[in-house]
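Quick heads-up: it's one chain on its own, the form predicted on its own, in structure tokens.
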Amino acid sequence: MRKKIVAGNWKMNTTLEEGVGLAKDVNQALSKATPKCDVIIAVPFTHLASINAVINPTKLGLGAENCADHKSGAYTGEVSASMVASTGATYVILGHSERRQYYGETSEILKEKVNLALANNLTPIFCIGEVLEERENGTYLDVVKKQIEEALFDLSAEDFSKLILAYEPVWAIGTGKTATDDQAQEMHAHIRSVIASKYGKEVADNTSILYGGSCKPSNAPQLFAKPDVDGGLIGGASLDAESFMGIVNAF
């Protein structure tokens, strides 16, 4: 059975003190609950080691929001996969639409990042998704298929099986718009069929695919009820422990 997962992506938010406090709040809430899903927080690089020291890793997974596409070297300001792993983090978000849009990350760059993450025993949460123009002109299924093929289809079936995928309708991130649960299901089923075409039904059926477009406590139950939606990659709502737990409890 594939895992149900709710992962928070804090993005460029919280000071170190604020972040440690938020992580403690989430950790405490989880200590009193028995969630029916895995729970992960992906936090700024500066917070990783400090947060790792205050959470229970059996209850709350820790991830970075990115890593470099180089192993080491003269890349001022970059943070390598091995550096991320050395903090105690076990997950890393790769290919987020904001990285693609603002920092020009291509499939070739992302291919390197995925390989380095896996080599350092990090689980990539790999993001894919279309912009509004691609949704409206009807190319959205082909766009997402191409993103998967170009960045991930060089992986062995064994390595692909270590990934978590996250579908981001880019037009629904921070806009207040949300894909309907039927739109989310259509894309998640499509993603699963793309995986099956390369790696077979068993790998596809065991791949967790998260929804990442303005998911909130109010719409999470309908989204998570869909058969191919295995959880959420949560942005703004993950910055408040109560709101985040509301999504976790949607399972």
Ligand code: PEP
Given for the second form:
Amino acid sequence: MRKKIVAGNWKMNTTLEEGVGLAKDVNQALSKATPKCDVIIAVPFTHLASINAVINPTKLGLGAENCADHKSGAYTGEVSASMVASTGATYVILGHSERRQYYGETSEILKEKVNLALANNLTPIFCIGEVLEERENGTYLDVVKKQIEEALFDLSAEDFSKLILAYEPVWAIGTGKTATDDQAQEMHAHIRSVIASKYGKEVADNTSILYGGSCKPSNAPQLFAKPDVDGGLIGGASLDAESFMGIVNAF
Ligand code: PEP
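Structure of the form predicted together with the named molecule (previous: the form predicted on its own):
Now the complete complex, all chains and molecules, led by this one.
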């Protein structure tokens, strides 16, 4: 049975002090709650070890927002998957549209990152999604299929089963424009059928597919009610403990 998950993506926000404070607030709220989903926060590299020290890992998972496409060595400024794992983090967001768009991350690069994350026992939260033009010209289903095939279909079924996917229409990220629950369901069902065509129905049915893009406490209940939407990847609204918990409590 696939898991329901709400994951925060803090992006390049919060100082260390602010980040530790926010993580403590989320942790505290979770200590009093019995959420019907797993809860994860993905935070800047600089915050990982400090946040790991103040959260209860049975209530709140911790992840990075990226990792390097090389194991180690002369890659100034990069942070490897093993370094992320050494902080205590167990998740890593990969393939976020901001990484694809601003840092030129291709499917070839993402393939390396996924392999290194898995080799270091990190669970990738792998993002896919179309831009507005692709939505409008009707190619969006093919675009997302290609993103999955190119970066992930060299994995064995066993490794693929370790992934979490996140469908994030780029036109909905940080824009306040959310996909409708029907648009999300159409794409999530499509993603599941793409997975089934390669790995079979059981693997597809067991894969958690999150929706991301201007998800808020007000729209999360309708989105999460759709049968193929297994939760959310939350940007802006994860920077406030109350609104993040509002989304967690949408389940
Ligand atoms: C994201 O960037 O992963 C995201 C979903 O952002 P927002 O919720 O702010 O649209």
